[in-house]
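One chain comes next, on its own, written as structure tokens: the form predicted alone.
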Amino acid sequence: MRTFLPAVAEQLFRDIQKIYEETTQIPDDLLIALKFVFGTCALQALDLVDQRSVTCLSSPSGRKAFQVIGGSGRLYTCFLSCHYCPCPAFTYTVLRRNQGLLCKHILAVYLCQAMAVTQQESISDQQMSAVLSGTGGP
């Protein structure tokens, strides 16, 4: 998994992936590490994972985008390739104030990938263009 995160975060996701494959659980020490590295959004992201709120959209051309249904029910289209989410928390906390590595939506995407619980949906290239331009969904 190629990310734009510090090495400690990447290692944490690898550890979660390895242990989750073996036990289908995340042990307390890794949950504490998640909270330490990502702060308050860790618990919110885990809630999104539990609710199966993350869907990976993929098109025949190989493009991928992730849609996350937020706690309020709003749909956010996130891009790991450029480490971006359009939510207000990402804009304010990550981009403007530089006080966090990411928002709960992107963290939920990383966690779902590490745990192999991401919902998958194949869409056409035309549908992907609409998703990428913000003019529509799948």
The other form holds:
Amino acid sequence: MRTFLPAVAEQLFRDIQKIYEETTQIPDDLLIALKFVFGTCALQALDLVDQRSVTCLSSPSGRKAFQVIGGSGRLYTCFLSCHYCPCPAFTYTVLRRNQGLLCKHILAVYLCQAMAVTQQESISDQQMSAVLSGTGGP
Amino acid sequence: MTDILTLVFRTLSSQTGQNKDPSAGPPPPAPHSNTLVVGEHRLSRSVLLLAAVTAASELGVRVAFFAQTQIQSLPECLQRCSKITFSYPRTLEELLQQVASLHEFPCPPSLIIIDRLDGFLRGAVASSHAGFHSGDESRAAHLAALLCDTAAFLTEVLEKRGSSSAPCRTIASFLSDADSGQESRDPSAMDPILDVLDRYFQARCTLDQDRSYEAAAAAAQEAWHVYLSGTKIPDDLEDGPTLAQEWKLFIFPEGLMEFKLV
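Hand over the structure of the form predicted in complex with the partner chain; the form predicted alone is what we had up.
Below is the entire complex, every chain and molecule, led by the chain shown above.
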């Protein structure tokens, strides 16, 4: 995902990507930085990463979207180019209270992308349209 | 998208005594901006139609125009224009499905126009004291984010094809509660839906009717202020040039529209 992120967050993900490529671990200082920048959803997002909860869906047209399995088992669809998640935390904390940049699901997407642990799944163009519109899913 | 709006205004500006130098005034933002047109629906729809026609005729791009209510008196030239596709989804769900499926088209649009976002987003349950309900913030964000993401994807497709139609832009109109004249609403309260939309639309075109004697002085029926502005962006995000343009619009009895750069 591009844009919508402060420079400090973008740099943090670049640092995580680099160190994870070399060591397959995230050192304590970067974990602390994650908590500092993103607050309580940092640990929750890392749990989702550990559970390999993020899947990148792609269709023959080239269109892509992310799906995240939440803690309750519910599927959340997030977009590539801007921040959106249908979860209540995004609606309340980000949209209504403007108290956070993103929810744990979107953060989990960023982390999985940085760590290259995103699952991949191919679906048809029609299925992709249903996923994007929120009317269906694979 | 404000580059297309600026082109519309310049095309319809007075031929005499008007500086048509493209470098006049501040530059428009990067053309991939998404623009929200805020103001009275009657005029905003006209602005959207003008944008569609300008984009199709002057720039030669494909346009996808979505509206909830059918345009009854569509000019014949628009009916025959193969570059503009008009769609009339009745509900938000239908609109989401149609926008979400744009990636399936072999010839994707370069301009996506949505007329009256508020009509699609307004809650199904009528309420006498509020136009929007709590769930509408998430729905507004979903629609706006889908538009944003779709435009980004179609831009990539057009650029990969080496098309001069890239980037893909979006423009949508929105009638806020303030503009709809809801008397029960606290005039000092912000519109929460507009706040949500501002997250996804980088630029805004505000239409504000001039109620002074300026219209009469210009022998016009109506006079409007048209403000092009960039929405607020967090300080540490990379952003383009600040957008601030003001135009004056005069509407004459025979329907003629004339823009003047202020």
